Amino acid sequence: MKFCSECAAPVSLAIPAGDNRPRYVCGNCATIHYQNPKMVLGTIPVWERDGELKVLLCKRAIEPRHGYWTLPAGFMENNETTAEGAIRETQEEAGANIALGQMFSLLNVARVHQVHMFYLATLLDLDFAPGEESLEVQLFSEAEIPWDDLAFPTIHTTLELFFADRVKIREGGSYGFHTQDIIRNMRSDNSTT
């Protein structure tokens, strides 16, 4: 941050009386520009038929990381809950319609200043389409999940944390409410790793 969004005189870096941290302080107006995490907000869209359960990804059109799978998520916005934003993400992204569940994950990548949050979804229909932000979107059974082709650690950590909650369900448990902080980065496009 070089100005103020107040009176756009240039700002410092400076601890400001009573806090702890550096802030982005104006020398003019003195208003202290606080700096947080960003929300990112998403699905684990599934279709269950039959006792086979697929989940929906989707293959993104834009960077970071284009051309890698995810799941439908994006950063939330003013005005709307974590619920509503994962919705929306969703429907952008996967033109998918669902009744969304329970909060599944929330994963600190403090690295990137950001939060994750994933929700369980159902889909209601097979209408899906890739939205401006995707190449494509598809259903995947756990043994088709593009794993090495995944965008983000958060994605793979979700997915991970899904499967082994649904052997937890056959088995007469319940999913979870995971929490992790991430701390290993994305592999590079040309990693072997």
Contents of the next structure:
2 protein chains.
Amino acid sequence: MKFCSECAAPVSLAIPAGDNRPRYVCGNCATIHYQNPKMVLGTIPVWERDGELKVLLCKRAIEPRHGYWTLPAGFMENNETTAEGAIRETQEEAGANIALGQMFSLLNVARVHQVHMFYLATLLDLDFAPGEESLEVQLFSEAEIPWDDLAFPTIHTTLELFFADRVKIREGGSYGFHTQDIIRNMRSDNSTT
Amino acid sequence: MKFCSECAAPVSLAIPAGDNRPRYVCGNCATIHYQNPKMVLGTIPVWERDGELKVLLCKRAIEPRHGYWTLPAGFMENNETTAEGAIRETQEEAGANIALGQMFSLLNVARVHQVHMFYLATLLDLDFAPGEESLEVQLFSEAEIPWDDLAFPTIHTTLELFFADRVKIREGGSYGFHTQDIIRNMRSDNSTT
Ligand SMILES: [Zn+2]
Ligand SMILES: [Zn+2]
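Counterpart to the form predicted on its own, namely the form predicted together with another copy of the chain:
Everything in the complex follows now, all chains and molecules, and the chain you saw is the first one.
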């Protein structure tokens, strides 16, 4: 940020009165321009028939991580709830019709100022199709998940937590809500979403 | 937003290619200025002795809702996790030393583009004191909670959910994780945080 979005004067970093960290402050109109983390919302869309469970993944058509697989997810928009955003992203990226379940994972990626949240979801039909940001959309059983070609650490972690909970469910348990901090890089070459 | 924060040229609302909603786009350098919801992080700091439980509340020294009571909470900053932000806000607003517990509530306030999250927390000592944004900091038993003088609907809802879970705990249950959408206004005069 170089200029004030309210008056076009140059901004500079300064610690405002009563604050304790540097902000972009306008030298002309004194507006303080705060910068805050963003939320990324997604789902784990599941199709289960005859005891076999599959998860819907999207192959990314955009950078970062073009060509890698992801759960449908994207940035939360103003004027929507986390649940509405998760449903919207699933529709936009995978063309998938879902019944949304409970929030399943909340993952902090502090390094890139993001919090990722994934909801459980049930596919209502098989009429899914790639949206503009996806090359392909495909169902994967646990054995078929392309672990080495997942786009982001939050996808890897969420799928690991999901299949671990599936084991608990077979033993009579239920899905949990999981919070975790992502420290590691997925690859050396890139960051998240 | 009136001017581009990168080049100071005027911005205008337009739907970028491949997008489906209006964004502030710079007519000069073509930067798209996205606007996204913000996170507010807080805690429910609890002091429990001899079977009596009390919750720490702060009386706000700032607008909006000056003079009304709140759980310690504030906007998440870049480079921190949700847990780190919740601990920081509790320290800043209430001067309170806590052991952080699990995430307890996640509340959507779509009308003002905010998501509020509250963690369970245990006070480590009674050495709390109002920070710059608080007039007073005080422990309240359930019977003493100033329900009519709470600052925000998310505080009201979180405290209601908390005391409902306390009933379940006395019956052998445990704390849940609660998601809820806030629709109502607290008062006609104001919005959240
Ligand atoms: Zn200005
Ligand atoms: Zn520009």
